[in-house]
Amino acid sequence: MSVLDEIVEGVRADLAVRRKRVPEAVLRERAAAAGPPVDCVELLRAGPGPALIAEVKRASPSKGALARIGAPADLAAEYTAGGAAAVSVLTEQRCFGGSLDDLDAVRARVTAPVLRKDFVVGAYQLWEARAHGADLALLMVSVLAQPLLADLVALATEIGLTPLVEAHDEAEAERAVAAGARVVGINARNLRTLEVHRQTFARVAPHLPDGIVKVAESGVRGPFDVAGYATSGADAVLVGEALVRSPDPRATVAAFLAASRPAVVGG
């Protein structure tokens, strides 16, 4: 069993517990009362240079614990003060140490769009995301059969979420587009092996049609990597580990953004 398979198995087990505790009908009512979400498609490609999606990430299966995040809302506020266009919150519990409580805390603190990042396997989690105030939700091509992927893209859009559909290679990117994705994330980390290949975005992005928002995910060690993704045509870059490990997340976000901006010529 791959790492990804183990994660998804745990997600399904935890999901079964939450389903018993909170019926989907209740989530739908809470989603309706959550207020209007932000359509993030235009926001992520507004430019100049790529937008930055800054992630609240406590741990990962490849590195273990990354940082002690006592107040995820404070961290998110630092991100947005540094110029982050959106905040991603990992809510998977077993391998990433996240929770819906983290999502609630961030949503209550920042006005920027919030991404619920998890391993979505069904509609319940999309209603959950919206009920907890998310504006975007991650959908992974590698986790979902094509008919279900298309259904979840449609449902997310219908209830006001912007689906960020994640691919790892050309075939998955093609599936994302066929499912109706307007925002496609290209992840440099293979979650089946945990290996990172930083050239993945540059290889896969040209296969996406014009008009698709292209998000580079994983593999960011410093400003040079963000600049590299910008050069390869990224509309947005999602960064987690490099930010949560930073002693000054606000300044690090600002430095990443500065590295990705086109140089101003003249004087």
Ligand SMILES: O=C(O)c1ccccc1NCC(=O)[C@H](O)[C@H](O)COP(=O)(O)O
The other form holds:
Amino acid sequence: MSVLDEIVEGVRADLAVRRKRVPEAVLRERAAAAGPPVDCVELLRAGPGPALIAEVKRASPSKGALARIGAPADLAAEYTAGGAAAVSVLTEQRCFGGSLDDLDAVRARVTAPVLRKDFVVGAYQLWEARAHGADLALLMVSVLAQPLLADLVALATEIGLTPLVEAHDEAEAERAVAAGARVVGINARNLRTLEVHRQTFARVAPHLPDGIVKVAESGVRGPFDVAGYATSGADAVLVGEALVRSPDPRATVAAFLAASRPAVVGG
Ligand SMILES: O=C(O)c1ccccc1NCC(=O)[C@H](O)[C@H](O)COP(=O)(O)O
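Having seen the form predicted alone, could you now give me the structure of the form predicted together with this ligand?
All chains and molecules follow, beginning with the one already shown.
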């Protein structure tokens, strides 16, 4: 069984417990009462350089524990003070140490759009995301059969979430677009081997039609990697580890953004 298969198996088990505790009908009511979501499509490509999506990530299967994040809301506030356009919150518990409590805390603190980053396998988790105030939700092509992927893209959009549809290669990128995605993430991390190949974005992005918002995900170690993704045409870059390990996340976000902005002549 691959790492991804193991993660998804755990997600399904945890989901079964939550479904019993909180019926979908309750989530739907809470989703209706949640604040209005932000349409993130335009926001992510507002430019001049790529937008930065800063991630609250406590741990990962590839690296184990990454950072003690006592107050995810404080971290998110530092991210947005540094210029992050959106905050990603990993809510998967077993491998990433995240939770819906983290999502709630971040939502309550920042006005920037919040991405629920998890391994979504069905509609329940989208209702959950909206009920907890998320504006975006991750959908992974590698986890979902095509008809379900298309259904979830449609449902997410209908209930006010912007789906960030994640692909790892050209075939998955094609499936993301066919499913109706307007925002496609290209993840440099092979989720079966956990190896990171930063050149994946430059290879796959040109296969996406104009008008699709292109998000480069994973593998940023420093400003040079953000600049590299910008040069390859990324509208947005999603960064986790480098930010949660930083002693000054606000300054690191600002430095990453500065590295990818076109120089201002005479400014
Ligand atoms: O991060 C992992 O090890 C990982 C393993 C298996 C599935 C998903 C995983 N990460 C999720 C992500 O996509 C990243 O958290 C995100 O792109 C940020 O990556 P990074 O900046 O490299 O922390």
